[in-house]
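First, one chain by itself in structure tokens, the form predicted alone.
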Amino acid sequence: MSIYSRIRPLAFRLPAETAHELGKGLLRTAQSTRPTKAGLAAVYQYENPTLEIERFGTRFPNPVGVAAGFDKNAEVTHALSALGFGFVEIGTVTPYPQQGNRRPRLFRLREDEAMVNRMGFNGYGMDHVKEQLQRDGLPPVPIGVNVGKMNTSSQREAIEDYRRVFDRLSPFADYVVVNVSCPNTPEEFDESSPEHLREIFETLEDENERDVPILVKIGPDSPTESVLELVDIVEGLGVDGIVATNTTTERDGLESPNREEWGGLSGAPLEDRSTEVIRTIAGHTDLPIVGVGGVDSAESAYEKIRAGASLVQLYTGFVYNGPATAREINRGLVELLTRDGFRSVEEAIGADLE
């Protein structure tokens, strides 16, 4: 039995957001000195050349990353790297500080190994994040920046929100993700309409002097035809990749009492749907895909890779499985790749599409 499996019942007695804040506080402490950071790396990092992959002009030491939402304000990027994650996506970052929705707004669904969140883009804003990155320095793994709008912004103001955050933080980013699919923010207008997407990406490209890769994050709840239409639109706009998928509003087959809470569902119940979306997209475009949704094991990560994801991300699986999550997934991936005769993770991408 791991230390985390002993601690988790105690942590789960706390409100989910409180436990998350305490956990990040511990990670912040652990990354504050070289010896403690090196100690984390010695225990939790797993390195193998089979796992290395290059995407977006950047080398990733392994394909397993932390999804946006875990480290909104770039406070623990170095600790997450020391825990063995191959990349970290911070955010969602908005131009200015934002409270988000009222607490409680994060709920565990233990019986379903899932979570529901309705955080509402809470965060300290782009200037705080910039100062944090300057103070801590960039981690030794690629970093993505997930950008979003203020909850009070109109359609016109939203474009400027994305531009401001991109302008301020893209110098620190290996890639930037435009988040237009969050189910927990006000729906004042259609964020994924062709006209709005075109204006977003044309505006960002005008600012993109460093040619930072720009990705778009899509949701899992649209029918296949709508997903493919969206892919065609963003591909035509010159987007560099797709993050699939965001959380879902579906609640089919859940057992936990917290299933009644409104917000975006993440974790194990989303696994099959997000993998289906990945497979659909990968069969339609050559754009790189970052797969997220229900990744909590080597098997679930491998399934998304074989479905067409170049990289995978997790958040809820990390909460349920603890600090050894990345190490165990990466170690298991090497075993699965070797079993199936792949010399690298690159060779396995989209294997189930053939």
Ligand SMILES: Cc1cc2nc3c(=O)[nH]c(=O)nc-3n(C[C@H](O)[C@H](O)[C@H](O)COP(=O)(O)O)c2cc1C
Given for the second form:
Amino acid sequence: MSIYSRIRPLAFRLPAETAHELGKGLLRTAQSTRPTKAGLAAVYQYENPTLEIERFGTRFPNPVGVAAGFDKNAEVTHALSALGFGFVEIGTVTPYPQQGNRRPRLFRLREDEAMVNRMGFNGYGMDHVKEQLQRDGLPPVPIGVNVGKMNTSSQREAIEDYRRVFDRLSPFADYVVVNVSCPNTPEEFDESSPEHLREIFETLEDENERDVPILVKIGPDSPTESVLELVDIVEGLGVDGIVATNTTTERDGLESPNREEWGGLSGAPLEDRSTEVIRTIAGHTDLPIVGVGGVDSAESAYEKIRAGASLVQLYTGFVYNGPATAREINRGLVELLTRDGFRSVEEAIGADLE
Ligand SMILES: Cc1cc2nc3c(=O)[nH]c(=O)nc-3n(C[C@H](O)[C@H](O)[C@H](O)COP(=O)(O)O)c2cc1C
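Let's see the other form, the form predicted in complex with the ligand, since the form predicted alone is already up.
Whole complex next, starting from this chain.
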């Protein structure tokens, strides 16, 4: 029995956000001294050349990353790297500090291995995040920066929000994600309209002296034609990749009483839908895809890779499976790749598309 399976029932008695803060506090403590950080790495890191992959001009030690929202303020990037994740996406970062929605705003759906959140872009803002990154230094794995707008911003102000956060934090980033798919922020206008996307990406390209790869994160709830339209638009705008997907507003087939809570659903019930979106996009374009939604095992990560994802990310699966999550997924991935005769992750990407 792992330590986490003993601790989890206790942690799950706490309100979900309190448990998350406690967990992050432990990770922050663990990364604060060299011996504790090295201790974490000794137990949890798993290295294997089969798992290495290069995308966006960056080398990833393995394809299993932490999804946006877990480390919004870049407080535990070193601990997450020591736990064996191959990359960490921080944020969503907004230009100024923002409270987000009223608590409670994060709910476990235990029977469904899922969560519902309506955090609403809470965070300390870009200046705090910049200081944090400067103070801690960058971790040894690639960092993605997920950028967002203030909840109160108009369409015009939103462009300026993205520009400011990009300007401030892209120097630290191996890639930047424009998040136009959050279901929990007020919708004053259509964030994914072609005109708005064009304005965002043209503005960011003007700022992009270092040529940092820029990706867009999409939701799982649009019909296939709309997804493909969006992909065509962003590809035409020179975007470097797609993160698919964000959380869903669907609630089909859930058992937990917390299914009644409003917000975005993540975890196991999202898995098939997000893989379907990945498959659809991969069948339509060669843009690299970061697959996210319900990854909680080697099998679920492998399925997304075979459907066309170059990299995968997770949040909810980490909460349910604990600190050994990345190690176990990576170990299992090597076994699955070997079983199927692939010499590297690269060879397995999109294997199910033919
Ligand atoms: C509590 C919570 C907060 C999140 N915050 C963000 C966020 O700030 N920005 C973002 O792009 N996605 C955010 N997400 C979405 C995740 O990055 C991911 O797309 C989604 O949870 C599906 O992955 P999962 O099933 O592995 O959790 C959040 C998810 C959760 C559960």
